[in-house]
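One chain comes next, on its own, written as structure tokens: the form predicted alone.
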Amino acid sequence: MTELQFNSWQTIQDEVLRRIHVRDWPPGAVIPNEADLAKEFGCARATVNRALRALAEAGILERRRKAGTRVALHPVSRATVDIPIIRQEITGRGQAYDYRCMSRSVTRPPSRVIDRLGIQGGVDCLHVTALHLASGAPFVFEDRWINLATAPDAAEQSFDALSANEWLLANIPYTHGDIRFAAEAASEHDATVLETSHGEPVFVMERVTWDHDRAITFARLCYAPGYGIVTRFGSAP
């Protein structure tokens, strides 16, 4: 590979990858420090480290200061999940989409929800239920608590045509998330806005969204009976 060739962290990504998956640099090997990894590959110091910063967070290397770096001896798979706009999930299963704004308030969050998003108790939130439906039928019941001091523009938006989930995506940054999955029975509230039976099984997504230390949202996201999700991960070299 030329000089021209590592001109991204990508790049130098991939080389380190194809190190480690041919054993060049074997499981618990002590790599080359960053200043020369960059006159190898003819690149700034802070490309080497863009790169080798990535792979620390996927589990596939171990970085300590004053220790270097080295190939992890067990690396971790890690899932990785998407934030999905809702509206683009069910059109890109061949469905037509339709949503539906239920409530629009702005409160106090219930003590659950003060806790999911860190913030102090006497703090208002905008609340935002909605439905979204896929080709007439109810797909997932969103309920939704948004954290005004981080995310202040969301008290201009009426939510009436626009969903949260799509706004949120568009306009406000986010560093990471929090998520939970479980299946659940359906409360008689779920099982009337999803048009099923009481206590039938659902799958219920909770989701905090983050701006580094700040929570921009919190999200319940119930799912009609028969949804299922799809994760990617990455195996170890």
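Complement to the form predicted alone: the form predicted together with the DNA:
Shown below: the chain alone.
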């Protein structure tokens, strides 16, 4: 009845959020369908759809055909984390970037890596280790295995000056990847490279990158003590 104008999809999104916040639509409740909301808000159904779809992508609403749209029962906070190229991450902080390749060899990877890459035994991989420095100080130690069956051109790269991180991104297309964040104790080798102590807590990021069903590379990034990842969830500034 209150035919107030909600013309933009963001206005509608705000109104829906408000109704959720004031428990007009409590968690688990089914909200009116798109057609009814469009009529109430005095706009096209596509506009309502745009607003509700964005909220569903944020994890606030759950939508299913025929069943309708309901307020999520178990509010998960869905945060988006941007993982930049290491060079960008360092120069973005106003620090000087430096790179040092530490080893390069073609070997059969340990079973731990074979499992992550999902490859058959006996496949040789290119193993590269390198250090990325920020203003001269060790920033992150990169321990990477490249599947030569997927990225054969990598065999001709020395990675002396250009990091595998950047070369792969610039030359090998990927479709998706897995990431794992964890806290680990610095190994003897990690500690030496990062100029810290054995057993010191280090932030570790492990990434596997894929091109469709073919594994490209597995990387273990071991960050110097003090590193952290910052991110946000929700909409407002």
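In this text, rigid core is short for the largest set of C-alphas that superpose within 1.5 Å between two forms. Positions refer to the first chain, counted from 1. No experiment lies behind these values; they were computed from the predicted model shown.
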Superposing on the rigid core, is the CA of residue 177 displaced by 2 Å or more between these two forms?
-> no
Answer yes if the Cα of residue 168 shifts by 2 angstroms or more between these two forms on a rigid-core superposition, and no otherwise.
-> no
Cα of residue 25 displaced 2 Å or more between these two forms, core superposed?
-> yes
